[in-house]
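Only one chain is included here, represented as structure tokens and corresponding to the form predicted alone.
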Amino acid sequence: MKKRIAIFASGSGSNAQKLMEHFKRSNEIEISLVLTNNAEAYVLQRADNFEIPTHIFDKNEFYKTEDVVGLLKNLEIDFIVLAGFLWLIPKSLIYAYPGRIVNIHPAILPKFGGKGMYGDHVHNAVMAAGETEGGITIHYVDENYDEGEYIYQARYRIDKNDNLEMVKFKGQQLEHQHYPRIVETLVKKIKK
């Protein structure tokens, strides 16, 4: 029986499609559902063009109610990979997934993160921090922005000339070649 995957995004959803590429031809892990709370988001489009299943909620189905619990407990999910989601994770959902959610985060943490650091805001504080160096670090969810343990950090070189895309674009490869990667590493020693 397949390990089943269920991505939490809001907006276009990169590291969702590099997640759907890797899993596709797994005899052991499959990306079962992606859960929105955009209904405008690109991820969606992605997870048709896989022919995966998706989910929109709104901020009372996901705070108020176990509804996205129960959805997720009634598609035997196993665990949940968070990519470009901008929602706290309420704490019903950490409960019910205990060590089971991670998340990846556009810089090295500690450095950058918490509430309102996501995409361009990180990049932009890192330089306008002047820092030499940017990266990911991929950890696991706990109930407060960026906090939890961190799993894995790789690092690229911020030059003089480079600006904001030119960062981006460093992040998301090093996001898009670890990802998937570390992820299926953390699935597979889940015990079925």
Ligand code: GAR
Contents of the next structure:
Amino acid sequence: MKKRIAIFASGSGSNAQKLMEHFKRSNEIEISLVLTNNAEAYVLQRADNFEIPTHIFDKNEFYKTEDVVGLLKNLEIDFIVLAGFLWLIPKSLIYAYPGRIVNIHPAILPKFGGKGMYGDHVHNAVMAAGETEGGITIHYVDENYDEGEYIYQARYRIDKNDNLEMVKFKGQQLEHQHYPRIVETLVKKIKK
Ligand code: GAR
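The form predicted together with glycinamide ribonucleotide, contrasted with the form predicted alone above:
Up next: the whole complex, starting with the chain shown before.
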């Protein structure tokens, strides 16, 4: 039986798209579910295009009930990938999937991480700090924002004339290049 991944995403889902493409033809691993807190998120459309089931939840369901954990267990999900998911993961979910939840962050952590640091906020902070390098971090997820053990980091150069769009583009290229292959390596190592 294939190992089953669930993706959590809150927005566009370009990383989710890359993951769905990457595993589409895999004999070992599949994306089995896409979950979001945002009914308007474009990631839902992307999941539909791949005929992957979706689930939308609200704050109450996520933080006050065990419904999401129940759904993941019912669907025999083995591994969870956060791809632009903006809410803190509740303890119950961390305990249900120990060492089996990963996130991608658009900076070289521990710099430019923490609550409120997502998407353009991160890129703007990196540029405001006058950094000459940007990057990405793939890390395990624990109970705090952006603090779990690092798995992989990659860097890109920020040139003097780069604007927000350029910096964002360079970061996104790295994310798309590395997230699917790193996830594949990790999932291959876990027991079903
Ligand atoms: C990605 O750049 C990801 O690193 C970032 O959100 C973006 C989602 O883009 N995540 C965070 O900032 C988490 N703190 P996408 O929806 O196109 O994949």
